[in-house]
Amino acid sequence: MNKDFLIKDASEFVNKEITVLGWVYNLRPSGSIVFLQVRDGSGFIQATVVKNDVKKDVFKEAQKITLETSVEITGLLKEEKRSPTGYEISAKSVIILSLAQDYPIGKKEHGPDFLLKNRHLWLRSKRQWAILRIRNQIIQGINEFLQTEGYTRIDTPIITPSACEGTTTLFEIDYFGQKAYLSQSGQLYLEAAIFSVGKCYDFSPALRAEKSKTRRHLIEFWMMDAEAAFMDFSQMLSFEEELIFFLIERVLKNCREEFKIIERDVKPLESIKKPFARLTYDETVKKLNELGSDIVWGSDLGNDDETMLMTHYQTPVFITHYPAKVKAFYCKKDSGNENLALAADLLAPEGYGEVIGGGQREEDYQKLVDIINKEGLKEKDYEWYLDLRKYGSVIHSGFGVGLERLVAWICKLEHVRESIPFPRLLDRFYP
């Protein structure tokens, strides 16, 4: 008997007696047989309890089981093509560890409000299990890619004295009598770290008080920000492209079963090739106007614009050279046109929008001081940031990957709220 058995390793234990510890997520009594669908966190398997093959008390115990009851089942593991998972346990022993009472999520359709209110239980569903595992593969892939490329992970603060992405979306807090903010991004701190380690990244929550109810917005989300010394704008775009292509190949290799569970057609992902398409902001505005958008030059792309544009591309698209006025103060201007920023967004296909935003940073001290003053920011709040331009400033670039948007695209989710275990939305922070 093997009590260290995990369902994911079922193929290694065929015709052996095993013990599985898990939860019953579905069951069907059929006369003299009770069919139990069990998960243990690593996978799913069917167990059958046959009345004539077990002791009376074992069969009675099996008949008591309800949805989400935790159990310990011992029996012979065998291949069974008729089983939903291809394997089956012929149970000899069934022990109820904790009997679940009136589990609220059933087989019937539930609305999003009900499911979000019960998110702590909804996570147990097969679909949510699969999304969480794909998300985990993406996280592992980002770390693996960056570490392989020589990037050092740097943990940046969540409490900050100043804004990184504009002042309108800041969460203000009282820091022992001083005004402080929850971090919108760790980027500015990563810029400091490149002078020590050369190339670095962080992976942490970002909090933005955006009063938006679109399917792409969360109040709290996870962001990977990366910065590199001696990297220019063009090099940064190529690096982003390599990262995304690496992640797509990784999930296609490692998440086939999960994609089947969420019914994600992977052909669009398989068809993605390098290089990705590139459009300047000027070209993008013209293209959107042709498609029927009323966007005017100088405006940032809205969600509807991104969706409209990305229904026409089968590969990710870089939008480059935005108007400087719609990008953050630290973006370097194009030497050929000071009205444009060396900034780019990577938009995902299939109607999805921005998954990466980045650009080259302004490395000149005086230019950065002038921009800070022009935008009405307080120079004293950025003294430490300006120091980076005083002492050995170099060309450098960086970008941020929104994890939940990336997961939403790769899983083809209707709403970003399914891409994170416990979403924080404009009107919801429970549970």
Given for the second form:
Protein chains: 2
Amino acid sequence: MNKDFLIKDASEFVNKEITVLGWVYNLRPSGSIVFLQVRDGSGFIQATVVKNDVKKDVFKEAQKITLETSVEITGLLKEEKRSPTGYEISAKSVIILSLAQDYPIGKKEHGPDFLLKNRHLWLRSKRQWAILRIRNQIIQGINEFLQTEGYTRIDTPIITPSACEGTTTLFEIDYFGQKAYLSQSGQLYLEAAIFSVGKCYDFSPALRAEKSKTRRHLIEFWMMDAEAAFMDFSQMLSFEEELIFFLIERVLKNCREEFKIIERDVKPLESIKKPFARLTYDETVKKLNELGSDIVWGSDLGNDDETMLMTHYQTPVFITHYPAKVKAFYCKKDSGNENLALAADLLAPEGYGEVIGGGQREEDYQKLVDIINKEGLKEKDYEWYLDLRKYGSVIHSGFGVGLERLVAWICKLEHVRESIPFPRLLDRFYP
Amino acid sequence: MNKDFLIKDASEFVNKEITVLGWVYNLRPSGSIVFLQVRDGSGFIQATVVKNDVKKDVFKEAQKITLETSVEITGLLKEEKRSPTGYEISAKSVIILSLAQDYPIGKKEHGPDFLLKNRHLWLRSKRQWAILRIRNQIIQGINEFLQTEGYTRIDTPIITPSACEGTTTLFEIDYFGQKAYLSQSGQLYLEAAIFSVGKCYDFSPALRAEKSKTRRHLIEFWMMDAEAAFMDFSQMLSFEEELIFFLIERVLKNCREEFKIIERDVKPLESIKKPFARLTYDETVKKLNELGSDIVWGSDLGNDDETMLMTHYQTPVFITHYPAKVKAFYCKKDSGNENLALAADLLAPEGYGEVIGGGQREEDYQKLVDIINKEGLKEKDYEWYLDLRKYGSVIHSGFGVGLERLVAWICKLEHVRESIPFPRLLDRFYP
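Can you return the structure of this protein in the form predicted together with a further copy of the same chain rather than the form predicted alone?
What follows is the entire complex, opening with the chain shown before.
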């Protein structure tokens, strides 16, 4: 079965006979030539089957081919300037592996409902292929950056006894007779692990039963949480900046072809410079009011606010020093003003919003107990978390990256649903 | 806050003044010298505070230090042959950051129940630190190997509409009024994605409500599933072999110190050679009967069988050609004998059992429909999965690696619960 040729390596096989195994994603038959656009997962290439150059049964076979038929094509690989990929195969033999009938996704426009229902097939499109590969590069980039910086990967659990991000969006399960909940974030667990490995991260699905139906919300999404001992708020902002900058450089280097396919103008990405702009929450509210938003001091930024603000920026922006009451209980307060949290969201430009949320954590045992009680949480649920402040508490900070929002921005997608292979939305968890 | 020194880099700072931020994990006070064993997440080092060499209040501070107190120590870093790490700090100043009181994990032996309840603290032990780091290396190794081999990471969903591995071990959730299930494996979704990217993998939590209480079972575990188009059964076995061999070489190279800490004799790992032994299921049953097992042909290998068999092997063993009826519906049958599945488990030596399960998948539409109906599954639940056999079906194979079992073997752990940061067991999902 092993035919070693992959389309991505075409340049190494010019004027050689190769065999390609793949799928026909486009075809144009004529009386004397069948043009087959073939993909093999690594790339795309055109094969031509010329009536006068091949055996009769080979041409007959080629004429039978339908959209999405799997094929084995052997022939001479040539440079061909008129081909978009620069190469072409002059087929000598064509074998149909499995003939596809009436492939439901055609060239005409399909609505999102149809495409989501057929996500298992829609993934085959050139556009989805390119997005999947950019997503892959971003994931690898995040791992590479953190490993190089000495972070240890610590997998945090999906099944948890209590909430991390508010109790209203929890999925509940029956855990052999006991109530358990699906993780909204692994952060609290990472805070335990920094006492062992110093700096760590997780990267796993987060599940939030949020009744939001916006272009930024998924019920199940991937989140990378990072946490570091002895890191303060300002160091954390710089670290986030380095990470994002590293990722942008990486995708610009590795994903040129993919950006072309999805028609993403990369100039805005290329123009991103460090340091990113920083606005306090105070400044942000003023700015938003000037821009026409009716946001009042004390409330969290809404999706519309983020969009309104970020349409004016070509580079990511940190919003810092949020009102403490809109942030989670574990946020450390600003020493200059106890009403403000040492928390920051990183908003992406070009109208995209939050891609990272993070902050310094409260390391004082008593302050943490007080806020837990004040917010009506059960101290008992956080017993182990409070232990971390009893035994060698240290200054520490961390942040969470929403992978799909990051992918959506970098790929400039209309809706976050295209940024994940199998999206789970308010009204959809199929296929 | 940023003190750039990390203990792991001690060799670069000999005879220099450094500041270490960390935790005291062991201490021995005497009248004239306080010995402090300090860790900072990157490594371990001893600091000595000599009464006659430091200011009075510094020595007093050092005497107050308790187990797990967080400290900032400044002093001269020296080579010291008597120290296990080869270096020592002559402290000039000692600052207590947070004084720990009555740290519950002491030097005496604790039972597993106590340690699991205090997993958030237990992680700080040298042994757990070492295991976490080996686990991290294995995860990075898996990613590196697959990326180098051209596999694209495809994240598969946790929330699914139907079962992948039998319906008896499913966790159910209420998905906004509809029944949904937590993923047991992402394999079926990967089979969809190979038509786009050719070769792919996921790496995520798998959840199985299995009422097993053995040293090999976790309710929530991490699994890497890989799947490739145009890969047949025998190619898959070689690929698995390459992966495991690569991982062993990698940990032997990168984790020498960690293996020493956990007292893992690495000779058995060093002696592993390719190709691994291969036994058919038939041969395995015969061998097991000879060894004293009462296994009868047609039943699956139990934990005890695997242990019995693998105590005799120093190298991993493939068991191939299982009876079709003990394997999942999607397994392709052996062309020579329809009662056998082209499925293989890779069993780890030294008494460890299955670490990988894989096989070639049935690519024929009608055969798959027949088996789905025969096994009493609902054809409707697999509609999208069946689509993959309608539109350009191809030969393909894949396998799933159980991360914790792999870590347990490589670290030679008594129980798989030590191989994951926060284990979920039949009777435990706290902390």
